[in-house]
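Next up: just one chain, as structure tokens, the form predicted on its own.
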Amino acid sequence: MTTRASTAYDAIVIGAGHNSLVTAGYLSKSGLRTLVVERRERVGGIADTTELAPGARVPTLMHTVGRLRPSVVRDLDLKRHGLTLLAPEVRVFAPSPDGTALILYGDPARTAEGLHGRSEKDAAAYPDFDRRVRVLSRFLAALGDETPPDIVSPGFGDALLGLRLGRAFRGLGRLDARTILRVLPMAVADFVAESFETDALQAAIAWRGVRFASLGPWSGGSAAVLLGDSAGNDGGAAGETVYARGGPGALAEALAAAARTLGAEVRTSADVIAVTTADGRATGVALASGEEIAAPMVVSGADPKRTLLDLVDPVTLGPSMRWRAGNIRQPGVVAKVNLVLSGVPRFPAANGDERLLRGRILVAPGIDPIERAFDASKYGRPSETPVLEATIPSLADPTLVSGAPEGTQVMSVIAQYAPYRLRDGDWDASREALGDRVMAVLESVAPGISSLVAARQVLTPLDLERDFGLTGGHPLHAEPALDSFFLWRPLLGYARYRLPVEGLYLCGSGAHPGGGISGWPGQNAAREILADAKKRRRQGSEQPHRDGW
């Protein structure tokens, strides 16, 4: 390989997904010369917006940004860089083929009022359940704010961490403290059944305990996933539904603009093929073009398995660590169908009220149908009736269709369960069949929607791996279950954002605390990287390039 030397940086961030850009923003804000390298032509990764038809843009994969950390927005001044957030009153609209619908609002009292017609018991129980979810998730938010302790050489900082977490746990009170210990390992189906009797309501809430994961509602630990989805935001029992004006890509562009303003360099069409090392330490990256770029710290926004197995030299990593990395669970079961529609689809359960369609549209008729859909994926088969979470973001954000014919709408549909590994056939041959199954489910609650389709895009788990570098097609980089939680994310002993190669860090969703579009792992990783940079400066091994290092 022919190489040429490039200007040295303090840190190189691999990938320009939202977490990578968050990390780059914080590093640059603190004075580190930071370079972001992205193999695609655009920043954002799965938090992007794609033009599917002339003048009509759709979210590539993730369609809401409700878990984005307010502190990230504030610290990086994202609003000044063009970020505008839109939050409709309706969080979830869950229609049934019989023409009825369950509606969850951000206001628990309003949701409870609408439940009276279904179940007086559920209406009475909902506000208390919402309160419980918020209280328990606050403790998980406290965990998410922290770097997991050093289990090899614990120090004074780890003792302080224990005190902080102990204080947060005591703050739950005796009843809620017992509850969270009991609930975390539970199946989310059991958790919701303790409060509600209506299957549709149970499913609407339990869905967030399995969304994006290879879990069913009867899987142990799925209750913890539900609580984690409500951690650090205003989700509560209904969950968050917040859009970025202009689509998720607008968030990525704001993050990139903020990072550049703070001094970072962002390079696209720059494919990293290796993390270079010397004497067991990261020294920079090598690009597919043959260029090598030097930096004492390399930060990967890629998933942990791809980072360790594909980018790090096997001799440097060693056989034991390669075996451990190879066993990180990433069984992707998520597909995405993007639609351009010639008009607003008619949902009989909405009674013509388009405001109900501005939140997340959930087609999950009950707990058992979700579990049966999961069962199919366990045996390498796409579900005949996948669970769907859809949005029509153009109803809340007309800028997505500002250049399209009048009346055009875009629809973003997450389809689960579609396993990465098919028992029969392959995804290239089965892609459109999956799209047809999704349309059939949509037709059951929105008759005639197929006749409105002007353009359709189907992304299978294989597409997510090939196009976005998600090993196994997993949107969260690794399973969110309890065996990949806190100290165990991504691997026991390496949950502190520092990977087994000195100077190599992890900042993506495969790091603690995981999740979708939150910026949380990127924010936490930056804190640890800066701590190490200050330590290096104190030791005199590096000289700062600018004040504030």
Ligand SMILES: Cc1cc2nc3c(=O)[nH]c(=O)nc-3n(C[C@H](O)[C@H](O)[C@H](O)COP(=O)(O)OP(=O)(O)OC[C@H]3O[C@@H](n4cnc5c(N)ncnc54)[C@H](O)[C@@H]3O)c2cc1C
Contents of the next structure:
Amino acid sequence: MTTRASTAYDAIVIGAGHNSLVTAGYLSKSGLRTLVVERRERVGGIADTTELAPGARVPTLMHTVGRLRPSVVRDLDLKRHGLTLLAPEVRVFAPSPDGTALILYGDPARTAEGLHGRSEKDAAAYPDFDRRVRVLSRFLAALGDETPPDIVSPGFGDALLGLRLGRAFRGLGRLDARTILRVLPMAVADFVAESFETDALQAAIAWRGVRFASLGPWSGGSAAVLLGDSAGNDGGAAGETVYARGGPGALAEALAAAARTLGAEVRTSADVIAVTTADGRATGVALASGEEIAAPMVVSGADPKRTLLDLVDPVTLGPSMRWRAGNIRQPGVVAKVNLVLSGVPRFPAANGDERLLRGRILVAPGIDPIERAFDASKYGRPSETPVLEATIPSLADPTLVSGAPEGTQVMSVIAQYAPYRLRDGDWDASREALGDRVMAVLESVAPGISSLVAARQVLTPLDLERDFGLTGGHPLHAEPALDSFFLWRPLLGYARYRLPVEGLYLCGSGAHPGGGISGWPGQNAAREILADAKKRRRQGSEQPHRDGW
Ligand SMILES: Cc1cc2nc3c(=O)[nH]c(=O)nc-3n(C[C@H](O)[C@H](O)[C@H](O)COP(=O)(O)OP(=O)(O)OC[C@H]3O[C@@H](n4cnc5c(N)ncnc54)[C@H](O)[C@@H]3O)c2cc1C
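Next up, the form predicted together with the named molecule, please; the one we just looked at was the form predicted on its own.
Every chain and every other molecule in the complex is listed next, the one we just looked at coming first.
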């Protein structure tokens, strides 16, 4: 498709997910005239808040933001733009139907103290395990900060990158350096079993090795997912639990406000149907409305499969690249259930202590129950007893229910495993049955919770695709497994944020270092885009709008 210029921008960013907004913020800060075009009616993508009942707002999809890069918060001045982070003391409360619970805190000593009653061995092992997770994750954080090397024509920068990574690796020390090489391809179930004997503790930690992924705890490479989830934040063995006050949408609003203040234009209800090209080079975007907008650089925050297969002209992309893009793995297995409750649910294992319910409430009673829940999805069936990660964010952030009747709470429940492709039936017909199964699991640890439900919303992987543009309903835009890690994310040869069409970039979760609310791919992509913009400026092909880059 060729294009007529209607407006002149230096860069157009497709989508207003949090990563797109981060990229737009950095590009604008450096003086590029940047336009963000989002197909939904509001910004944020998966970082979204829904008013599910009058005055009661619930995180539509994601609920915690503790992986957000501190440098993004600082560079884009997000606090000034309204972002307030809330970090409850309890990271994880994992109740069992037998009325006991495992509690993980950010402070490993405090967690270990609570483990004494269960297993002296586990209590003794926990601080060292936590230390190991933090140290090994630090190396992954060093990888996350870098743009993967150029494998086609490596240059001086790639040699420097090798040196930096070599230094980070040596910094692990001999023992931890050996350990990381051994651990990355491991099944997370084996990794946690090396340190702990209690099944409930193994499961509570291993969960983050499979969360959002089509992996079970016995799948190879799931230990790497756990370590990746702890990279670049204060996660450790417990993982993070941090909320944005006002809900995830408040984070998106802060990012959009920051980008606008820095000069970006953000348009919603603007569905991109094509990346326009001329002579194999991106020239702008075409919207569903028929409008075409020109820019020499187009940056996609949509997932890589959607970007390459749906938005780029097949002739421009070529058959082998289309084949490769078609094989990017996006097997969504996550559903979401949102509840408005007339009061705080009673978890016998919490003994009436509401503070315990402020973190992530994990219903994953053991390694085998997680694996069995995964098994169902392998054969195209939703799990009968899905693993649940729930939060009651209104306990930490009453503003979410400030307009609702006294006592109202909102509950956000991530349910896994629910496969995108059902072997029998379809999701439109199976949606409420899934909601009922989630309620049954919740009833097993919080008897009577169903009677508190004032409103319920069930979002299936198909809804994630239809409403949020996630191909295959995948929460992370592509699997977090080792075959789509670093150099291979999203595709070998295209991990440097530059896609196979000149002038087209990827800035979302499908790019290195992957998904979660971190802003990391968006931040890294901006660095590469700005480097290319500078290069073009030096070559005299573009004039910047403002000084600064
Ligand atoms: C149910 C669920 C729960 C989760 N929970 C957590 C959590 O608690 N903590 C956490 O850290 N992570 C969580 N995640 C993962 C995390 O939310 C995602 O990895 C992250 O939000 C992705 O951000 P993004 O900016 O890369 O992409 P997205 O948020 O997917 O944004 C992409 C944007 O592009 C837009 N778009 C797509 N196509 C077009 C087009 N053609 N034209 C215009 N716009 C387009 C979309 O509408 C969307 O707004 C969760 C994910 C899901 C699904």
